[in-house]
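Single chain ahead, by itself, as structure tokens, in the form predicted on its own.
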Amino acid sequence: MAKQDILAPVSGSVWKIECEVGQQVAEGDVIMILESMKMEIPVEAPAAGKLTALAVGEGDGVEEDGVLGAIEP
């Protein structure tokens, strides 16, 4: 199985980034928490697996459906 994008649910930015590059996540694991419109969105994991990638860092922009990191299984 190839890796999986994580995908923004909504445009914000990012708040706080709960995971480090490399570890094993779960599935539905918070990865990082957005912000928009002062509410706090958390962005989990779409699938088990090693976090193989983040495209963001804490305060950065994000358009809703932009890609914020990878999961390799």
Contents of the next structure:
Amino acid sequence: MAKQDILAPVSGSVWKIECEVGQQVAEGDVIMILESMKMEIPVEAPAAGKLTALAVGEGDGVEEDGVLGAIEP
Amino acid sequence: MNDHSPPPAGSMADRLEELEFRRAEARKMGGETSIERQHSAGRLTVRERIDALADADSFTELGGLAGTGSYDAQERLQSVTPAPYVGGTVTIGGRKVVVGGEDFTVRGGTTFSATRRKGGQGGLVEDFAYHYRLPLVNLVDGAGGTVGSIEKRRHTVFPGVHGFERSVSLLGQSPVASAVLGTAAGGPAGRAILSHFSVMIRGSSQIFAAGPPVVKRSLGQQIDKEELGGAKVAVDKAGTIHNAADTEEEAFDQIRRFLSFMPQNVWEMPPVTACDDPVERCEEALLNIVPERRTQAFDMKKLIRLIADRDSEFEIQPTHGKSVITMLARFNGRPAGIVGNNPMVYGGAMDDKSARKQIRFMQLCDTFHIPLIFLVDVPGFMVGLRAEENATLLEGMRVVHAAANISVPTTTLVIRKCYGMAGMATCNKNGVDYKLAWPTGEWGSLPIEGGVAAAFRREIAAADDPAAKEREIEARLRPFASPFRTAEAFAVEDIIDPRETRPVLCSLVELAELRIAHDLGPRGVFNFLP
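What would the structure be for the form predicted together with the partner chain, rather than the form predicted on its own?
Everything in the complex follows now, all chains and molecules, and the chain you saw is the first one.
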């Protein structure tokens, strides 16, 4: 399986990043938490693998379906 | 080939032989090669589809002899190419249903010129459903009319001469479900939209106003049919079609599920089934489903599973407008429509898509007298530039408008937040307007935090420590936000223990049935807008 992008489920801002680049994650692990409509929206790993990139930092604004990072198996 | 002469024919035996020959020709559809091509595309033939949808051996065909005969010089019948549409009556779950679909193996399911249309927009199948007040299932797999017919006719046809009048009037009377099973453009695409429930196959069926060649010519855009009108666009993004299925069998299963909640027509009661799930099932898990932190979302679908009859839910539009959940379900065997806000998507805020979805669902339930239950956790309309550009305010107020125009009994149960005009869209003010809440409920025109900053701006600005002043005012107002204060004022009718939710809702749906029994019939001229 190839590299898989982590996409923002909603528009909002990045509240807290829970993982570091290089870290191994399981499918469903919380990568970061977005804040949208005053709610905490967890972003989960779409697959198991190594987190190879983060495209955003805490406080950044994100658009729905925008790329937040990438996972490689 | 036999000698099937025109009248004066021979004996009854000869005539029966001709009848059997014509019936056999109809069953051959477009011939072996065309059927193989249909199968290798992963698609069933229309006759296989009818068998897969219906109860075993329940199909009674209507108009099976229609077609184009080919005759020799002595006018002896050689063969018949059947009309590219097959229809009739079947039973589904033991109840009579009218069904019809284009036969793609015959000239790609294009329209067939005959004295009377068999189905599609108008035609015998629709007339049957209308006259006998039966549900209709459309199995859509045709490309519609062809420009080629102009040459035969020697004139062009004004749009609507063979129009959608019957399709529209049916929507006010009988449940209509459509499955898009091939590539639908033009008339068949329009026919699929004029339904109470529609489903298409993810990856193998497409629907659009016009296909790639027209797009190329009109806009110069190169786009393939799956990109233009696959389920990703038509179901997930646009909501043009309600649901997607992975296979044709799954699509038929969804249609059977949908119809199992529907009465045969607007003059009948929604069907009640036996229920072995105890009404008094009070789930402890309901006590901690709403997180202590107000900023944390929870799983509304899990909540619904804990209160409805076990495994009774059927979700409509699960992949579109996801900030609201619309589901048919049963409470002690009685159908109900659930509108639940979904805090996991935009905190449950109503956007243009979820607004349209909620309207369609409320009107569906109102048309077929299925009581509505609102499970509320809505912070308001979606905010921001994109939301304004998408006319969220207009679409949201249309939900308020729709809620004011339904007459089916409704129950509002506030799980957590109920704010603003989106909150108003969760009640029917013209009915009993029965509003319940869990002890976690909170409501208002707008939330206290944020609201305070605006309402007390001058007082806050004048303070030595404005931030402390804002917190002080918030703390002063906070106790009034207790749901019990509102219950004291009798502005919500009751607050319930979350564990009591199932027995309370079962009892209210039963009560609704008593009222509905006196309220059957059509909604009026403006029946159901898809």
